[in-house]
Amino acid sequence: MDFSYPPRAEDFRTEVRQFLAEHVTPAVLEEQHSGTVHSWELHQKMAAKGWLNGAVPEELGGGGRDALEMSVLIEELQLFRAPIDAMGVVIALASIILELGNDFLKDEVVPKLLRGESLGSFGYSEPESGSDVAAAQTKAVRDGDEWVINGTKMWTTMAHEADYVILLTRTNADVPKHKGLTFFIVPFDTPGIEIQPVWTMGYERSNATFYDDVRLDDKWRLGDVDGGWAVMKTALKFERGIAGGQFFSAPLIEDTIAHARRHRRPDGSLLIDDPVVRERLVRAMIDLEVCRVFAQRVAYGAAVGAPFGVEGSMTKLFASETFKKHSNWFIDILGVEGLLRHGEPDAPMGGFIEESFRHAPVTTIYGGTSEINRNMVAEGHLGLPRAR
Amino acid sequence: MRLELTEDEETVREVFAGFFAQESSIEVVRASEPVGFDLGLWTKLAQTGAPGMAVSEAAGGGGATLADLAVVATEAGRRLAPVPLVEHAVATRLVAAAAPADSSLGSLIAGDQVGILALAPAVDGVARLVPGGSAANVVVGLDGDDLVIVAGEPPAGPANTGHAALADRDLRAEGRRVIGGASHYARARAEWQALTASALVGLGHQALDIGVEYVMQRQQFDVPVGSFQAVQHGLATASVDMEGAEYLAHKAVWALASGHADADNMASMAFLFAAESAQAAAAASLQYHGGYGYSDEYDIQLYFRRAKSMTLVHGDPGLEIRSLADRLLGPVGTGASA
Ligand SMILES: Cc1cc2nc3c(=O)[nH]c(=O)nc-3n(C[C@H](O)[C@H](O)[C@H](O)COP(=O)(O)OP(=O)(O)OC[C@H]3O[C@@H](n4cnc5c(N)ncnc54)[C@H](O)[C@@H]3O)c2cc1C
């Protein structure tokens, strides 16, 4: 095997970082405290850098960045810490649109999202369902050209900020639950929708959007009438793809080893000499390579045109479950310290490590639970039947 | 970039898979035991070419890579072969690096003897409880700072967890000839641990197989124990871990194929890893047997004891964790300074 990257990819890394030195400031880090992981600013001197575009695939109209050059934005982007949540739906959405969307939703929506001029959303989750998403009740009716929409969806992150939701909705009710749902592409300005906070333990907000008699012209459905699963499974491919989370733990093993070098504990002996410490950090270095190789293996795997195979799954829930054990032991390296907030000033490593063990624990929640995951891994790669 | 076996990997991996599941079989591995070694296995694998296969073409070897050397590893831990493969080759093709004059190569090239490296320094002069060193006929090892080659008879070894061969050997033994330094046995080392890396991905995936068919065929409740949540979450998170294993396996190995930079250090992550990971599938698969896993009938305790001493034949991994720590971070009491 040959894990170098090949000279294009390289290249285009030196170029990120580049970039990504000058405008990830101290100020573009701070905004995401606002709990929105995002900053126009940087969006948009990404969009104009045409990397927003670069990531839609060239037979879909983008700029045709290789999966391998994506997968080292994603990565710099991480280990840069850039609050990226935003892009990771923009990218999706867009890729999604142009792979099963109508010309008109081509033309009006995606030039916008790719400009970096407006944001878009998830709106697939709902109060009652979660990992069985495809449980939706928000109904949409036909109505002539129109459909009307009510109904409620819960954790459409991103919602207070975005143009658009991609809306998952029941169209049948009368056949079994997968065979009923349709999306359309709602813009939030459309009268009859309230986007209301959620606040989180973590430093994130995410929102619950609530539906009352949405009028929407039919030319803003995505996919076939009640052929909303086939849409589910690309939107998920996408998302999978672009989304980052391989690599959460790499700025906190770096702020960790910065701490510990500079801090002593009581009894005067230096954090980063004491075995305890010294095992933890090695172990999440470990960890981490072998997320970098799960990371370079579903690139490689979408570089060369592999099928879609449960690699996702596996990178998801290697990372996010390591990630929370590492944040877990940081935290307790600090000691007490280590339980004061962003913004305290003695809080150490301006609180990041802190804030990283309260954010932690949504990454094996969101995106598809690590019990999901693992029900995927055991039904797609050990070949065992649907579990009880 | 290539995250697939080259076609000529793959030749590699599909010919010894058959070997192995031939020639290895279970009653090979468990006529083996207390032990650990089986001399037919080791001629008839000699035949292949194994043992020198990683030796250059113009050292009279068998000019393989060290990629394909460690496609056979992943075989021959999949079926627990008894015979020092791992140290046999990396022995070879560290005598091959320092003293290709050395009279023993071209025996060793052969398989006409085996040889092994002592994964440890000696201890005045003695190498504790070599993997192989009741095998071998050649022992290659640090004693201070010299590197050492002795050749002699293998002594009769202890009864061991699993399948290691274990013995003492005398690196002061008359005959002994100084072959080269501390660099050469830190690359040996490093080879042996990429490798090793690679026999317990073979082993830690078979172990896994092992449990999946078990699971699907036993019975409680009137279905299958494999449809339970609990267990198939166990074995997921197992294969997650091996399949991790396996990719930082490779990546080792590239590592010290490309002269990277830190490819000692990935050799090392790779080594404790896929020891962790192999052992906690064995551990896994043996628990869904119920019962029948702990029994000696069941094969599964041989793959629980063998991952155990793959693992153990190295030392304590505590002890390569902190020599990590002290790669990675900086020995004790520079960390200020680094
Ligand atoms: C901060 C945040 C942001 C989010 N952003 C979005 C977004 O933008 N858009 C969006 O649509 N959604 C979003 N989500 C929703 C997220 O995708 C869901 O929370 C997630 O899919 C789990 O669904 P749930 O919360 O309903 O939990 P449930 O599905 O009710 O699960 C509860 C528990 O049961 C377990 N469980 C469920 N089914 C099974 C099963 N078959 N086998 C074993 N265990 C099972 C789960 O793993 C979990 O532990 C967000 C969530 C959070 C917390």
Second form
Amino acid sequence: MDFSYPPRAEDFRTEVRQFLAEHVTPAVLEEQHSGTVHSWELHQKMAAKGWLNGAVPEELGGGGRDALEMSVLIEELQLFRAPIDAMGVVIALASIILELGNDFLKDEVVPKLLRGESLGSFGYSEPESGSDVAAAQTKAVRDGDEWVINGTKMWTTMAHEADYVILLTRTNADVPKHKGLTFFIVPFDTPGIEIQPVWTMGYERSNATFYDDVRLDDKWRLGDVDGGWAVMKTALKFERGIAGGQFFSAPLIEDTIAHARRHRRPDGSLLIDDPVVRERLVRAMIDLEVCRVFAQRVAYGAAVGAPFGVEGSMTKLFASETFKKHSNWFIDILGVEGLLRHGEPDAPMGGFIEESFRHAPVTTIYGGTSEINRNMVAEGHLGLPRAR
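Next block, the form predicted on its own, ref. the form predicted in complex with its partner chain:
No partner chains or extra molecules come along with it, only the chain itself.
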């Protein structure tokens, strides 16, 4: 069994590393400490390289980069700690519209996303239902050729920077909850929308978004009326599986190894000489290799046209849960010094370990909670009955 990437993908890795070494500057890294993990300058430079368009599946009109190359791109971006929260949403949203959208949405929205001019956000979760997105109560009522939307969404990350939200609404309350849903692409400059910040424990800014008699032409509808659950399955497939995988722990492991090799304890011994420290680091590296294999499987499936929805859930679940485990291990290794935050004197790794410790639990929630992903794997891969 050959786990190596093909030469084309490795050549692309070299190109990506050279680009990131030049453009992921200290200023770009510092920018994300504002809570918005996005850099317009970096995003637009990646768009100019064709990397946003390249990540869209070729059968949908994407450009030139296969899924293995995009897996390499995601891994290198995360190794460099590049602020790319918006990138994955842009790629997923463009792919969803190209697969399911009408000609207006394909012509109006997709080019702006892939040129790096516009950003998108996800409008699924609500205050009363959380991960049970099928329980959405944000209402869309038809009025001639328009729809009137009222409701509230939570965790609309990047809404304060984005131009569009893919919005899940309730259009029929008289049928089972999965059957009365409809999606819209809603421009944020539409009258009646309010955005309020919500700060997470992981230093990021998310948002609550409020829709008060928002009027929208039917051309902004995505998919069939009351056919939103089919759209949701496609959306989750791209959100969890696009571009291969997740490597949350990769930069944390690299930085912790470097710190352990140079940090001396009061007795003069190097941290790396402690066998317990070495064991934890090696176990984390093994977990990371498992993440890579998951990512390769997802990317290979996408490259040959095989379904990758369940595999995407498996990858995201394992990556986020091990990231949480690793950040716990490493902050324990560093002791009280590991609790020093970014900007505080003597903070190990510039406070990256403390930042990761707070951010890791957040990764087990967005993109589908670990519980939801376990259900997806249990039902879709193991064939277990749906929980009642």
